[in-house]
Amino acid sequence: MTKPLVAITGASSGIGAATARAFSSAGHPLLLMARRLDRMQALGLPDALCKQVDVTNRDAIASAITEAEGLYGPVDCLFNNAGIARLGDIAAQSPEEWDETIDINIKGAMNALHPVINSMKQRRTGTIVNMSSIAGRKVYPDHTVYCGSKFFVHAVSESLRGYLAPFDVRVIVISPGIIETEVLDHVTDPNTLKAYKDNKVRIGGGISADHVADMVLFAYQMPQNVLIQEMVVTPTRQEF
């Protein structure tokens, strides 16, 4: 039996790419969406439609989903993963970095949800996995706008979960701590960057994105009447 379609945003690196590999190994066709098309294509995954998509472009996401569903059937799982971490001293940080964080982490998440919600409701099945962060559960120095964006993901997920539960559609939140990804590439504040790196060294480094991918796949593979509402994962030595 052909397995259902899984759509992943932010699929060109890190947790998105690792999750693409995990679901592909489990036999799922994929819609991979990110700005770096070459990175997605380099994954070399079978039955994977790779689309150069910026999550701030609602129409581009909808178009990619329509094309993928024409090939593989309806999206059964959306991994709403695209995000950015523009960390910095809030008083010194450029408001343009606030805008970018809000546009990608908040508006981008909503843009990816929009094309799949009604279809899942009508089919009375589906799974939405929203990528948050441990910074969506507690605040950290120099994470002000980033924390706000991830608290938003938690709140929207909780509301959406209640809305979709009567239709047997699951909403899962993933809240990682320090993971070995390219997140530091987006930090422009040198003091914030140093503090982050120093803390990462102190706890013995981050954990592999593959572990998070395995968690996403595990939660998805539970029976449809079993919902793991949130999964929090950190390095063992990351005590906060």
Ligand code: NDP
Given for the second form:
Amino acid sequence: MTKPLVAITGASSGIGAATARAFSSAGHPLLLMARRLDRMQALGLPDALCKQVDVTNRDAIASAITEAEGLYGPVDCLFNNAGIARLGDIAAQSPEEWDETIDINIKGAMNALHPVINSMKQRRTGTIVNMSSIAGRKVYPDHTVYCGSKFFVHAVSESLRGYLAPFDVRVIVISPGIIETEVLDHVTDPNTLKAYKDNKVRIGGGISADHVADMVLFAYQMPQNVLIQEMVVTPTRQEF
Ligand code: NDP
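Can you now output the form predicted in complex with the ligand? The one shown was the form predicted alone.
Let us now look at the entire complex, which starts with that chain.
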């Protein structure tokens, strides 16, 4: 095994699964983490350790990473991607949905960072790709807590980028617009869902997760002294 280990959270569907396929095609061993183990195993990728991990469980992520590093060596790239989008009218939305968003998108993202930061710092190399959203730069109707969670990802990424730069560790943040995945499947507010779907139809649909995967791979494959700090990708017709 010559290529280094890449760890991906939220690898069971959408952008995470597409990125797993892209890095696997480029010859990397993988640690795939999500709650749906069967979906990761069904990808059928070689040299891929699939672990049933809930990102809200800090110990579960750490032990999956320890196990994968025992097989394939240190994590050279973390794609910190797992996330949910519980969009809805903020006054009508259940606070449990706020909690879930904060637990997964904010605390979960920190939980995945924790086990790799010190190792990358000590080895003086590594790449972290944090999944934000265009909703991590601008606010949208019914995205209140989701936007808050993704603005958090931006702030942490900027801070971490500065902290890790002297150690030649790269921190990249990727901010997609509308990508065709399962991310909206759990929205419970019918008005929010209708508005989102109508807008998607109006702009001719979202774009494939494979394009996001290609961008993550491209940024990773640049030489270690080249850092693409931020990437924003949307369908061409998504004006805002
Ligand atoms: P999907 O719903 O297709 O994928 C989400 C992934 O996150 C799944 O693999 C899911 O796995 C995982 N996940 C969710 N909760 C947890 C958890 N508690 N523990 C572990 N894994 C979890 O959506 P996307 O691929 O679109 O979403 C990936 C990321 O991209 C998210 O952070 C999302 O916010 C972001 N994004 C998506 C956009 C879009 O338009 N699609 C736009 C901008 C950003 P499982 O359920 O098996 O645990």
